[in-house]
Structures are given as C-alpha cells and as structure tokens.
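We begin with a single chain expressed as structure tokens, specifically the form predicted on its own.
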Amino acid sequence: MARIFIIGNGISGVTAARHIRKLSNHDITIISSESSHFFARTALMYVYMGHMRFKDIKPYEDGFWKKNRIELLHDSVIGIEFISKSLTLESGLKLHYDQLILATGSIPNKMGWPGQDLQGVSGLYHLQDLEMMEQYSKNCSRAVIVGGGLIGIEMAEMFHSRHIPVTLVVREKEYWYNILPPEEAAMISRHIHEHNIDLKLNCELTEILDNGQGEAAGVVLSNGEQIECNYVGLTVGVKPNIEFLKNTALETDRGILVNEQLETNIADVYAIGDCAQLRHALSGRKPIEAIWYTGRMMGETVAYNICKEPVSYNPGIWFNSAKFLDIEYQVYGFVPSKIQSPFNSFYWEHTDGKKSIRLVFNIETSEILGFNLMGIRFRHEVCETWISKKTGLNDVVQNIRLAFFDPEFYKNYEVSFVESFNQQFNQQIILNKNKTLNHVFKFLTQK
C-alpha cells in the first residue's frame, strides 16, 4: 500500500483522490492552503451575487473525506526533496511520499504594472480573491476590470449585480477578439454596453494609483485617461502555479512537462490540471488547457496510471461553454477567430442580435470542423459525432434539428437558419424534420 500525496485541492487533485480510492486502498492525503474543503471554483461568482451560499458550492459533505479515507491537510508545501521523496510544509511538518501528484493550479498574470500589488487589486481565481472583493465592495464607488476574457466579464457582472459602476478595459478592438470571430465578438461588446457597463476598447492599463495607504485609488490608461476606483480586477489570463518548483530537478517550461500518462521526468511524480504542460500537444488541443473539465479528465487518468491500469490522457474534441451576462456560449471543435482558406464558415444571426450559429468547414472537402453558438444550445454528442465522422456541411445543415437541445422549451430557428444558408451558398436544402429524442438516439447509435 503506497502513501500518495496530492498538492492542490482543485478539481484535478480531488478527482485523482476519488478515483484512486475507487481503485485501491492506498493512503491518500490532499494538501492545500486555500480552503479546508474542495469547492466548485467556477461557482464563486454566484456566491458573491447572492445566488448561492459557500456551502452550496461544496460538491461533497464535510464527512465525505473521512468516510472515504482521504486525509485533508490545510497547509502549504514550501519544499520538495525529490531524491528522498519528502515534503516540507509551512507548519514545519516533514512528510514522506511514495507517489506525488502536483495539482497546483494557476495564478493570475501580472504584467509588471506599477501598483499591481496594492490592496484592492486581485484576479478571481482563489477563494481569497472572492474574500477581497467582498471586503472592498462595501464602500466601492467604482471597480475597474482589466482584461477581455471569461473571468473579466464575470467580475464585471458580479460588481454590476450590486449596482457598483464598472469599467471593463480591453486591449483589442472588441471583447475577446483574439478568441471569437468578429461577428460574435461584436455581439458580446454590444451586449456589455446594453448592460450599462463602461466598456473601453483599444485601451490598456499603464498604472494603478495608490491612495497613500497601500490601497488602489484609481488607474491610468494608455490613452491618458485617469479613472478613480476602489477596486482593480486583473484578468489578463492565468499561468501555471509552479514558481516554487523552479530550480529543482523537475523539468518545466511554461508548466510542468508531462507525457501522455501525465508522468514528469522524475519517477513517481505526476502533474495534472492547470499546472501541467503536455510535452506533445494532442491534435486540435493546446499543451496547457486551464479548463475545468480537462482538470477532471487528467485527475481520472492519473488515478488509473498510479493504480497500474495504464491509460493515456485523451480529452477528445475541443469544447467549452460560458455565459456572457445573459448570453450563453458554446463551442465545439475548430473555430478560430480569423477564418481563412482552406477554411470557411456559414454564420447565421437572429434579428434580435443575441443569438447566432456558426458552422466552420473545410472548403475543399466540405467536412464540418466546428460549431460556435451564442444564445442557442446544441447537443454536445451530436456535434461531436458530426465532427468525428467528418460529416459534410450540407448533411449537417439538412439535419440541424438533431442538434438543438430541448427544442420543446425554445423557439425554433431551424427554418430561418436553413433559408439563410440556401441564400448565401445558392443551395436548395430541405430541412429534415426529424428532431425527437428517438431520432437523436437513433442517430447517435447508428454505425
């Protein structure tokens, strides 16, 4: 029976512990200084907005860990001796491990801005970030959020929910312009304005001002504008939390380098989640993906490898989802921000300007490559099947009803979608009316 230590109690570390317990009787200990118990990081915003209590975002009862013989240590690892297989904790405790899983997560990027370490300046990644937002929200006259990504718009929505004026500073010409195609980026920019959030495009942060007591008092932007505020959110991406592992025998690049079994260069040491960087990126994927579901998949994969049931990490076809204020977003497969030959796309947008569907395809073969959806839900399994089977564009359009999720609860947009496609591509496709769950099941199970 091995003694296994996991550093980090996020989704990847906790998933690894749960699956190791299912597969073995190994001693398992999770070490984290962030919180006593695991919580759903992506739900932190709903605690701030009053939709949930903190205890509601803990997926497991506090007694779950003892019942499953998973020990929790609320402490920080300040040193690792890989040769002797020992950990040194901030409390002074020294521990010996047989196998070690590094699941240390991410930390927000900071670009060396003057004032970036003042009080009232943070990202939104850790529980402590939420606590700081709470502390500074009480007398906040304005918040400034820097960065046009998913966390940035979440922070803007959080302050907006408490009627605190918000300025969102984005370097690009539209919100998330380096990820979304231009039409979708423009849609979300309009949506942000419609919520009376002060969106400043083509603008960068140059300095955070000090109120003389070590707290944020305002920002200076690249256009020379100065904005008074009491809180500054820094949301220009995250990076692997590996600083304390630098200058050790562990091989690192931007993250901890691992193979497809999630093994590092040191025997019995693994890395998973946001801190792990695949030595060879899988087809259609990036070497580092700080995404909730990939952390969960890595946790399960490493558990099987530690328990001598070897398996390679394979997250499959790319997908992601989010919410931009009131607009839900889904992406499946290949959808670049700039679509160029040999690729093309068909884009349909509803007249209300808050719903859209984009199909990306290969011009030469017509095979479908990706789906980008705003304000409309598609079935994951249907999209994945079409992409994996390299289905032709016309076939997808003709059977698009199979993809609509819970169509009985939503208005139908298929007719408008197909009419627009026929007009744009000079086609005469007739929409297939099959859309019941039985039709979907038959489609998904056919060989």
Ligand SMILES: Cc1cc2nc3c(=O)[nH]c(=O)nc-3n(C[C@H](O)[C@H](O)[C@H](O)COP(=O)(O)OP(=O)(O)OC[C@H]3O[C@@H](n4cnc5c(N)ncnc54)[C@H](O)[C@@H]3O)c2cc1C
Contents of the next structure:
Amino acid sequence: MARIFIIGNGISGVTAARHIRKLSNHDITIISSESSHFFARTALMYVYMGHMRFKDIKPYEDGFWKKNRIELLHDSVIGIEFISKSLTLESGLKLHYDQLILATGSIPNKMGWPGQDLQGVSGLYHLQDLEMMEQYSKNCSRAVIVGGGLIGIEMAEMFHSRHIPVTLVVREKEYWYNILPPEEAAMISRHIHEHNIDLKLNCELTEILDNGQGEAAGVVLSNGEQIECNYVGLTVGVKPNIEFLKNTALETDRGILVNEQLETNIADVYAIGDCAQLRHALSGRKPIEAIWYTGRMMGETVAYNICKEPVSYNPGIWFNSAKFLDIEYQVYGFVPSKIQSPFNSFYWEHTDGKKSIRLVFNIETSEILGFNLMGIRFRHEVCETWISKKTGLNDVVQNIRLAFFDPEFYKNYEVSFVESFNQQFNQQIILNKNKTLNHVFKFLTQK
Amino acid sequence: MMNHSNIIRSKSLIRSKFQVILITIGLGILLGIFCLAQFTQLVSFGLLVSLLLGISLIIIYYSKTLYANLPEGIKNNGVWTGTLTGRGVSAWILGVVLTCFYILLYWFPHILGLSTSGNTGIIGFFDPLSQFFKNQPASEWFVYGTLYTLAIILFGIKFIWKYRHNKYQLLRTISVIFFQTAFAFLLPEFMLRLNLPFNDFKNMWPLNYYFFDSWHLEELMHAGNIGWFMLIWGLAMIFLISPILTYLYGKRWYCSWVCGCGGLAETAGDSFRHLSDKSIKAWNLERYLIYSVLLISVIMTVGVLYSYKTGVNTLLGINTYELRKWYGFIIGAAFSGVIGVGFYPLLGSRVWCRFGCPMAAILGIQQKFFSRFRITTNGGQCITCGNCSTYCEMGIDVRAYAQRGQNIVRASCVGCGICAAVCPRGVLRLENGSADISTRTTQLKTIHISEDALRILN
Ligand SMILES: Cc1cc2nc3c(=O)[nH]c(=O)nc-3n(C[C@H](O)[C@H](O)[C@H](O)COP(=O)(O)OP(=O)(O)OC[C@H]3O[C@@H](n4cnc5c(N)ncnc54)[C@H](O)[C@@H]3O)c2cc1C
Ligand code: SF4
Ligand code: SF4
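Since we've got the form predicted on its own here, give me the form predicted in complex with the ligand too.
Below, the chain from earlier opens the complete complex, with every other chain and molecule after it.
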C-alpha cells in the first residue's frame, strides 16, 4: 500500500483520486489551497448569475470523500523535495509521499500592463476571483473585459446579467477570430451586440488607471480611448500554474513536461490536467490543452498507470463545446479558422443568423475532417465515427439526420441544409430518412 | 460619464421598477375585491368575470415584462438570489398563504362561504359562473377547479414565453393546458349539467383513488351506456393504454404532458423547480415514501373492493372504510394538496409527484424496467457544471450520470426535458429506442477508460 499525494483538487486531481480508489487500496490524499472541496470551475459564472449556489456546483456531497477514504487537506504546497520524496506545506507540515501527482491547474495570464495588480482587477479562474467580482459589482458603473476568448465572454455575460454595462475589448477583427472561421466569428460578434454589450474590436488594453486608492478607475485603450469603469477583467488566456516548481529538478517548459504515460522526468512523479505539457503533442492536438475533459481523461489514465499496467494517454479525436450568451457551440475534429487548400468546407447558416453547420473536408480525398456547429447540437459518437472512418463528404451529408441531437420536435433544417449543399457543390444528394435512435445504434455498431 | 448603454440600463431599471409597482397595486386591488367578496354579498357575473380577466391580464403583462424584450434562451438569472424564488421572505409568505388556503378549502370550506342554504363569501362569488356551467351553485371544488385551471393557463403562457425557443417545452405546455382545461375542467362540468356522472377521462387509478370505491362503481354502473364506457375506459387506461404509452415514451406522456398535478407543477411551479432536494438522503426518503404510499393505496383499494363485493367491512382486521377515510385525509388532501402545492415556494414544485404519487410510482417502475425511454448523454461533452441537476424538479442528480457518459434511466424522471434545455453544452437528449432496451441503464460511455470495466477504449 503506497502513500499517494495529489496536489490540486480540480477535475484532474479528483478524477485520479477516484479512479485510484476504484483500482486499489492505496492511501490517497488531495491537497488544495483554493477550496476545501472539489467544485466545478466551469460553473463559476452560474453562481455569480444566481443560477446556482456554490453548493450546487460541488459535484459530490461533502461526505463522499470520507466514505471513499480520500483524505482532503486544505493547505498550500510551498516546496517539494524530490530526492527525499517530501512535501512542505504552508502550515509547516512535512509529508512523505511514495507517489506524487501534480494537478495544479492554470493561472490567468497578465501581460505586464500598468495597473494590472490594482484592486478591482482580476481574471476569472479561482474562487477568489469570483469573490473579487462580487465585491466590485456593488455600485459598479461599468466593467471592462479584456480578451476575446471563452472566459471573456462568460465574464461579460456575468456582469450583463446584473445589468452592469460591459465593454468587451478584443484585439482581433471579430470575436475569437483566431479560432473560429470568419462566418461563425461574425455571428458571435453580432450576437454580442444584440445583448447590448459594447464590443470593441481591433483594440487592445494599454493601461489600467488608478482611482488614487489602489482601485481600478478606468482603462486606456490602444486607440487612445479612455473608459471609466470600476472593474477590469483580464481574460487573455491562462498558463500552467507551476511557479513554485521552477528551479527544481523537475523538467518544465510552459508546463510540466510529461511523456505519454504522464510521467515527468522524476520517478514516481506524474503531472496531469492544465499544468501538464506533453513532450510530443498527439496528432491533431496541442501539447497543453487547458480543458475539462482532457483533465478527466488524464486523471483516469494516471490512475491506471499507477495501479495497473502502463497505458498511453489517448484523448482521441478533438472535440469541445462552449456557449456564447445564448448560442451554443460544438466542434468535432479538425476545424481551422482559415480553411485553405487542400481543405475546404461547406457552410450552412440559418436565415435567423444564429444557427450554422460547417463541414470541413479534404478536397483531394473528399473525406470528412471536422464539424463546427452553432446553435445546433450534434451527436458526439456519430461525428467521431464519421471522422475516424474517413467517411466521404457526400455520405455524411446524405446521412446528416443521424447526427442531430437537438431536443425532440426541433426543426433540424436538414432539407434546407441539403438543398444548399446540392446547389453549391452541384450534387443530387437525397437525404436518408434514417434518424431514430435505433438507426443511430445500428450505424454506431456496424463494422 | 453617462453613455448610451448606461442610459439604456437606467431606463430599463426604472421601467421594470415601475412595472413591479403597477403589478403589485393591481394585485392588491384584486385581493381587496376578493376580501370584500368574502365579507359581503357582492355577487355578480360581470364582476367575477372582470376580476378573473383582470388577474389574467396582469399575469400575462407580468410575463411579458419578464421575457418579451430578452433574446430567446435560458433565463435563470437571479433565480437563487431572488426573495421569491430563492426561499426568501416572499417565498415564506406565499407558502403560508397557499397552505392556509388549502387548509380552509379541505377542512373549513364554510369559512370560505360554503353553505347549503345559499353560498356566501368567495364561494358565493363563483355561484354565477357555476350556474352558467351546470345550473348549480358553486362548490368549494368548483372554485378550486376554476382557479387551478386558470393558474395552469396563465402560468403556462408565462412558461411558453420563457422557453419559446424550445419546441419540446412549447408542445408539452400546450398539451397540459389543453388536458386541464378540456378534460379536467370543462368536460366534467358539462357532463354534470347533462346529469351524467362526473368524470375526468385522463385521471387514472391510483391517482384517482376513488375509482374503485363502491359509490363510484355504483354511479357508473347506473348511468347506462356512458357509465359503462367510463368504467371500461378507466380500466383500459390502467391496464392497456398507460402501459403501452409508457413503454413507448416513458412516464412523461402522463406526468408532464397530461396530468393536472404535473400541469400545475410545470407551469405555476416552474419558478420553484430548483428547490427540490438533490441529496442522497432525499432520494432514499423518496423511495421509502412513494412505494409505501403505493402499497397502502393498493391495500386500500383491495379492501374497498372486497367490502363492496362481500359487504364485510373488515379485511385482515382492518376496517376498509376507515382506511379509505384516512387515505383520503392524509394522502389525498394533506400530502397532495397542502404539502404538494402549499409548499411549492419552499420545497419545490414536484414534492407530491416525487414523494407521494402512487400513479407516478407505478409508471416509474415501468419506466425503469420496461420502457424505451432514457435520457442520452452526448459523448464526453459534459463539463460537470450542475445546471441539469439544479433545475431537475424531481431532485435527480442528472450530472452524476452525465459526467460519466451514462444514460439517465430513473423511475422518478417525469421527462420534463428541462435538464436538457438548461444544459449549456448540449449534453442531454430525451430519447426513445428499443434496440438497447436491456442495457440502457448500465451502459457507461466514459470516453477514455470506462468507469466500471476499466477497459481501454480505442
Ligand atoms: C471560468 C472558466 C470556465 C471554463 N469553462 C470550460 C469549459 O466550458 N469547457 C472546458 O473544457 N474547460 C473549461 N474551463 C477550463 C477547465 O475548467 C480547466 O481546464 C480545468 O478546471 C483544469 O482542471 P485541473 O484539475 O487541471 O486544474 P484546476 O481546476 O485549476 O485545479 C488545480 C487546483 O490546484 C490548486 N493548487 C495549485 N497549486 C497548488 C499548491 N501549490 N498547493 C495547493 N494547491 C494548489 C489550485 O488552487 C486549484 O484549486 C474553464 C475554466 C474557467 C476558469
Ligand atoms: S431528469 Fe430531466 S427530464 Fe427527468 S425530471 Fe429531471 S429535469 Fe425533467
Ligand atoms: S448541465 Fe450539461 S454540462 Fe452541466 S453537468 Fe449537466 S449534463 Fe453536464
């Protein structure tokens, strides 16, 4: 029976602990400085907006951990002795580990702006950021949010939900322009305007102004404009939270370097989740992926590696999802923002300008590579199967009904979708009628 | 600096404050008239109709102010921080008022003005309407039925406004409004006018616990062909129609498309759906309670039938009529009415459906073991946010299943579809399919390494 310590009680650390418990009788301890119990970071916005209480974003009841013999330590690790295998905690405690899992997550980027450390300035990552937002929301005349990514728009929605005027400052020419293809990016920009959020494109932050009491009073932008505000949100991405591990024997780059088995360069030390960087990126994926499900998958993998035999981390085909105010977004497979030869795509958009389907394919082989969905839900397994089987574009279009995952009675627009496809590519595809769950099963289980 | 969106903001704040004041004054006046009616003989058809119409307009106007100017989408901002929807002071006040109303209605209707020598008070106030429908003075049940139906229609409109982007919600709500208005309210009243037995064709034993009572069976059997039809229809509903529909679609065909209790919970109760308790403790209590109620209702029915058949009043030492009386008192009135609806603002909208309804228990067993219905989870898309669990009125921890990629097959799920509607990542879908019927509960689809088998999936 080994003593296993996990630093970080986020999704990756917690998943590792749960799976180690399933597979073994080891002593498991999770240490975290942020909160005593695991909560879903992805749901922080809903607490602020009053959709849920903090209690509701804790996926397990507090008694769960004791029942599963997973010890929780609410403390901060300030030093690791890799040779003697010991941890030093802020409280002064020294602990010996047999195996160590680093799951320390990320911290928000700060680009060295003047005023970035004032009160009323924060990212949105930790619980403490939420508390800061809450504190500065009282009598807030305006919030300025810098950065046009996934967290920026969440923050904008949060303030907006409390009728606090919001300015969203984005460097690119449309919202999330370096990830979304232009049509989708434009759709989201339009939608942001529709919600009366002041979206400033092609614009950067240069300075945050002080009100004389160490609090934010306004911002100066790259176009010279000055905007008064009581709160500045910094959401220009995150980076691995590894500051306290620098200058140790642990090999790091932007994140903690790990091999396919998620082992670091030091024996019995693993790294998973946002803080881990794969030495060799997997095909179609990035070496650091700061997202929820990869944390979960890494947690499962590391547990298996520790308790059973070595397995390689294999997240499969890329997918992700988000929600931009009221528009849901899903992506499966390869969807670059600039689609150039040898790739092409078919894009269909509903006349309401809030729903779209994009199929990315290879021009030479005509095989399907990716799906980009706005305001429409697709079935993960079906898309994944099409992509992994290198299915031809026409075949996919013909059977598109199998992929629809919107609630029953929704109009799926497949007729207009196929008509527009036939027109654009000069085809005569007739929609396959199969669309029930039984058809989906048949499709998924056929060899 | 007062720029454009600042002005918009303060304008909209002023407007919404103004609207709230207006609505409060309106409701105050109406309440005043009701109280006046309670203590005077102020009765006229015109006054009653204009009063009900007034209430309707106010609620519709209120819904409009809430949702009309917002883009389509999920609107749960401030649900937990509001005093009415977040178990604050207003919630307690409303809870007490509703509970008092139910207590008066069930046990002290004379205080509301019920009298054999001519109604007075609130009940008398409804006499003209009752005369109009069936040539009889109003009863407390007529008053209740009218207000109940009105609540489903009006809050149904509010619900449709709120979820107008969601076709499933739209159709489902139109359906409960229709069944309540036509089948539970109008049709029975007209049948009484035609001197036929009172019958709600969509109501089924054991929810309709008097179905096998001797007086009811006698009434049906003495009402000629139509009575026999009602009897056979009632039996067919129990033994044929309901099992088939539940096999095909799950219990939702009844609980959130047809049933009146469900109808009120989904419409008037929508603002309180998140208050349901999601703890494992509550789930355990639920299973004990609901199956006990089912058991008692079956024993009671067998007893009543036995007594009817043999004329003997006791079965296994239990007085069947006493049992029947107590069931009506504790389960039929106190549980389904006082706690079930009176406690909406404190315990959530489906307390009765979840902890007490014997009909739900039967349909639930069927749903779990013999139905094509399940809620599918979409691969690995779940981000464990918890919106689904929070807004599940039945207190099901949907997230616990979704984050493992497991189908949700729970006896208590009424298929309201709200979990799927509020999920920000498109993870959930209510579906029917026979192909995997035997494995639909066990299937785990964790994308990488499956939870139980720990097979490596490639
Ligand atoms: C607002 C927001 C929304 C998001 N939405 C999505 C989404 O929709 N989809 C998606 O896929 N991803 C989303 N993400 C990203 C996702 O939440 C992260 O990828 C994920 O939480 C990372 O999990 P983790 O376990 O690796 O690390 P974390 O959750 O960051 O957990 C690490 C924990 O370790 C603690 N810790 C660090 N160092 C120490 C130390 N020295 N001692 C003690 N404790 C320490 C930290 O305080 C933290 O609590 C979102 C993130 C945020 C912030
Ligand atoms: S699980 Fe979903 S569909 Fe079922 S009752 Fe709960 S919210 Fe409604
Ligand atoms: S609402 Fe959706 S994403 Fe959130 S926990 Fe439920 S299924 Fe998962």
